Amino acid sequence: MARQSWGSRIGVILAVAGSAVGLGNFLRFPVQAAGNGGGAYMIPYFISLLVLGIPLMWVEWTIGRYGGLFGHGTAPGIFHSLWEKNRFIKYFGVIGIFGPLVIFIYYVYIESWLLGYAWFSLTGAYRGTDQAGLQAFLAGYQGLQPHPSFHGIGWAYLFFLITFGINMWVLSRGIVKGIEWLNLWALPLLLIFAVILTIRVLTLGAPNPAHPDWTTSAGLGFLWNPDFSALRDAKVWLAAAGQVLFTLSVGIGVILTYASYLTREKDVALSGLTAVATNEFAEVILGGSIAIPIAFAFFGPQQIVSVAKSGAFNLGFVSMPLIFQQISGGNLFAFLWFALLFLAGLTSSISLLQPAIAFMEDEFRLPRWQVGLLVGLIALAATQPVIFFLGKGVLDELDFWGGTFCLVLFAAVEVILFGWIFGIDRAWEEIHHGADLRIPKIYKFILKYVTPLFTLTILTTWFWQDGLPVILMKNVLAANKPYVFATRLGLTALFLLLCYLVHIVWKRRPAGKGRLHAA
């Protein structure tokens, strides 16, 4: 059966970037720069973006092409065919499809909310003119606590249902017809939503008669004078660390199973940089001129560190509806919001579950109806208890394991194994190979050295501090340990079955490998 392919290089270059653009764009970012020092948290995040974020996409880029030459779509058999006489290193390769089914358990019931909130803006249907009427509205949509507008979870269970059955449509058309036809509309038109939504913030001015000084361009500067001192702090750069990882979705796997799907002539450089480029345009430029500086706006220097301390969702779901309820044409602003964040949702989602898919395509043989329908049946059951037990820590603790742990722990073990096992002379060539740039040499060096020393310092840094209370469950609630426990089983009997997988694939394998593609 043979593999598919991108129909064209635009489309490859959008699906990463669309996975890339996400949440994390418009509300993890302006969180995480307004609570690290402001404009001094940019320089730990450009240093990372630098000697991190770029090198593992140019890593993931060349070796998911590389092991596409093989049959191989996910990491398990990309990493065996980078070590071939290491029978262990395709167990390592499980965290890449692992980690990202874990986050698409949790992100895809998340992203039912947006499409959510999008109707009520429509329809006008929100119930709070503060924080806390609006805090309370969505408490009772998600069904955490009775309000007057919803009875339990029936609203966010529909839309919920429409919102994976749209992942599984996109996903069940295939990589052309499906991902590629998705990215290219999607993320265009959800550039364009927050272009316009920038431009209205930024014309905004003083909402506020009796707070001249309140504008957008005051929430600017709350977001972007540094803070300097800040830099003394070891967590402000493991934030930035983190944040790059996590907005350019590298150490997850997704990028390795886009790109298995190019041919052995086609460019990962410059491709690669492309797609670091849109994001960072989306994440910085657009993602940092919406939420902060409107927010700074309506409710000034003292309360907007809170309204920044308080968290993406309560950012995203409760002070930006409850702005846009306060300027003109506030509905179709809210619903461009809320639609923007949808399409960035998806477009991250799909990206999710398509390791999974492939790794039942590439190994056992399976048509792509019958992948879906199995991989889809499971990430339906799997997706239930983060829906019924929301305020137990479930969501909370799958977002560490699968959204931090194995995004860090991979993005080690990939960058090891392409620039010391493989050796950085032969990724420096794979890299080049049909590359229409040539990569500085400096990141040779940097390949090599720097980026597997930032993510094992990462990894260490997180054992020193805040490894054991993680493991001993020290900031868990007592009321919600059992549920904690019961998801930690749950994830370690996923982890061990998709190792049994690969066991079998490769005890029914025959003897040596060839590529499917001429070099």
Given for the second form:
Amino acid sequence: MARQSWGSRIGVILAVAGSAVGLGNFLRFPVQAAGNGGGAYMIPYFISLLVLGIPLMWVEWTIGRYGGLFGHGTAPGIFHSLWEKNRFIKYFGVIGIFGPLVIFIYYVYIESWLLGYAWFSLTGAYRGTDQAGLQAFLAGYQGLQPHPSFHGIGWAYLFFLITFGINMWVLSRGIVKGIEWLNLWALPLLLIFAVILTIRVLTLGAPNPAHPDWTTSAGLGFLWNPDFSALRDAKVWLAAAGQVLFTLSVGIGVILTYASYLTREKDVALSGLTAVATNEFAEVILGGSIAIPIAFAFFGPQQIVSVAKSGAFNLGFVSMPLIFQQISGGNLFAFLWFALLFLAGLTSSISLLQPAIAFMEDEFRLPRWQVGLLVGLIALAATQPVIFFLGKGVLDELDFWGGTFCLVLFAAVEVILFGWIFGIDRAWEEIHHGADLRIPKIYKFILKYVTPLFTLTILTTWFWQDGLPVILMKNVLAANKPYVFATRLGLTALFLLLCYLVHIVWKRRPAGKGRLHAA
Ligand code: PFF
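Taking the form predicted alone as the starting point, write out the structure of the form predicted in complex with ligand PFF.
Starting with the chain above, the whole complex follows.
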């Protein structure tokens, strides 16, 4: 069975950019920036982008394309092709299937709320509700509290099933007809929605006549005025580095899977950089100009601090609908906001499930429908605890292991493997094979020394600062501990299952990196 490959260059770039542009850009980023020193946060952010994000993007495009030549689309096989002699490295690669799967499990559920809210914005279900009412509406929707508009978790479950179904449907159509097709229209469309919202926000002026100084541009000032004292806090640096990895979808195994569907002559240097640029435009320019500035204009300089502190969900699902009710054409803008986020989420979530699918397809040679069914059922089962135990800390636990810990660990492993084991000279040559861009020489140094050192520093600092308390569940409510513990057991079982699958595959296969496919 021949491996699939991308239909066009723009297709693969948009698919990678589609994976990168997600809820992280429009919700996670502004909340983080506002809470971590505003403009000063951008210093560690841009440094991380230059020495962590961009190099890792190149690493993943390059090793993905390389592994694809041997018929491998996921990290166990790709790592093994980079370090043939080592018998254990493929088990590190398991993180590259496990991590995305863990993120998918909660990400897809949040994505489904956005579909629900896009619908409610059109039907006016929450119209005329104040802040407390919107909070109750959200808690009712999530099944955390009784609410007259909802019968338990019914609506949330319905929208979840629809969202999950759309994800599976796109993935079942394969790389070109599914993933590429979706990204070709959904990414431009969502960017258009975001530009419309940005223009609306920036031209709003001061919407509250009692406070002519509460303008959206003052809101931009609130977001971007630097508080340099934040730079002395290691937490701010960790947050910025983590955000760069998360928003670019690098350091977890997803981009290398997408890149494995490239043929050998295809450029990776310029394409990778283009995907980064698209994501950063969507994050810093668009993501930074919508939610926080408009919330500032409505809530003012005092209350915005608590809005930003109350987190991304509160900003997205309570403050934003509240604000939209107060501007003309608000229902339409609220719909655009939720549709934008839903599409951004969709193009990201499909990329999170593709490694598991690629693994079963490539390594077990199963037909796509069987793989879809199998992976779909496992993912569906794994999502249930997030839905039914939402208030018990399950989601945060998954976000921590998948969206923080695995991200940094995998990033460290892949960059060391590339720069040190595969060897920086070969690595440099491989990046430039078929490249439409010559990368500045300094990056050879960065790739070999700076990026590995940076990832290892993050890992150790993190361990000192948060690691032990997190592992010992110090900050978990006593009532939630059994749920968090059960989540950990489930995650361990999933990880071991994947290790076992890798074990079987390699037992069956003769030693070596695999068959070289026609390049
Ligand atoms: N980059 C996505 C976002 O910003 O929302 C999230 C994400 C997708 C993270 C895919 C990791 C990943 F592999």
